[in-house]
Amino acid sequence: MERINRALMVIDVQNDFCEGGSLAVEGGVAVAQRITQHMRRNAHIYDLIVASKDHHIRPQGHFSKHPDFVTTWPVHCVAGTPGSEFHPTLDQSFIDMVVFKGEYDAAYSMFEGKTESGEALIQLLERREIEVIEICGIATDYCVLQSGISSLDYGFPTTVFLDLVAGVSPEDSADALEELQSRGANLDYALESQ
């Protein structure tokens, strides 16, 4: 049987959306930590791991003393900031790539994300010769949604792991969920069955 090209996106793994970061996301750290066991568990059956990571230098209109939550956030993932680093339980050693999103704009996708280099992330899959995409990481509701919406709109098998993602809200998570579904993304366990 001919081996699948897959790849894994770990999305937006930072310490700023964990628990003690300015945008905390509740089980952010609890999702990194399964992130890292999946990825010990699981790295060799992937051609390529890409993370993302917000990486705000002048952000227009994205930050906000008095934000709404829903297009303006409390300051977060300033480049070079100890709140854009991956988070410590976050084994970075799996990690074959990274793309940086949003450095002057609001970027919720990590397909507008793109790698030191300026490769952006859809010519660092193609490159790669990508045919499947499993996606983890935070939140849900946000940059998960529009990653994963990304995914398949470039055509790309999409699979979201239930347990290894983190979302702001509950109601809008399993609604980002279902639209994921509606959109003919999976949704599975990466470790429930292991």
Contents of the next structure:
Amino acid sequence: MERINRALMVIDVQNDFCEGGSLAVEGGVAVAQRITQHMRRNAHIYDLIVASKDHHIRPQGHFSKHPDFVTTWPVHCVAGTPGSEFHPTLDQSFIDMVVFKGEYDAAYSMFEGKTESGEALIQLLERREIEVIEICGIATDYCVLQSGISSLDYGFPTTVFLDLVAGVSPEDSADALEELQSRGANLDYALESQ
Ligand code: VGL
Ligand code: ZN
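Moving from the form predicted alone, what structure would you give for the form predicted in complex with pyrazine-2-carboxylic acid?
In what comes next, the whole complex appears, and the chain from above leads the way.
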């Protein structure tokens, strides 16, 4: 029987986006832990688990000393710093590929990212014959939203796991999930009620 090739996209679960980081998103650590739990239980159903890193070198206009937390942000996820590393509670042993984004510009969609060898995410997904995408990570109202929109625009059936995402603003995160659903994303829970 033909199986459907399924990818899990783990977005920006980095120290700077978790509690204690320079752009901490409330619930970031809990999300990192729950994603680990989900991967431990379900890694076998995925043909690819790909994680992104916001990976800033000189991201034009993305950083500010007086950030508005909408288009400008405190310095975060600078390449080569501890803040850009995956959170220690994220079990990296399940991650098949890492894509890096945002070197010289803001990049909210994971589809703007490339692997270490320079392959674009869409090429990787096509090469692995991925047919459906499941999304988790940080931040619901920025990277998760834009990655979900890209995934849907490319035509992938797309699920966002409500219990595996954390956002900057609760209102904007609720709007983001509503927008994703209106564009055709499936909103689901990954873990049973804990
Ligand atoms: C992100 C704010 C700034 C994200 C990246 O990954 O959602 N948010 N840079
Ligand atoms: Zn950034």
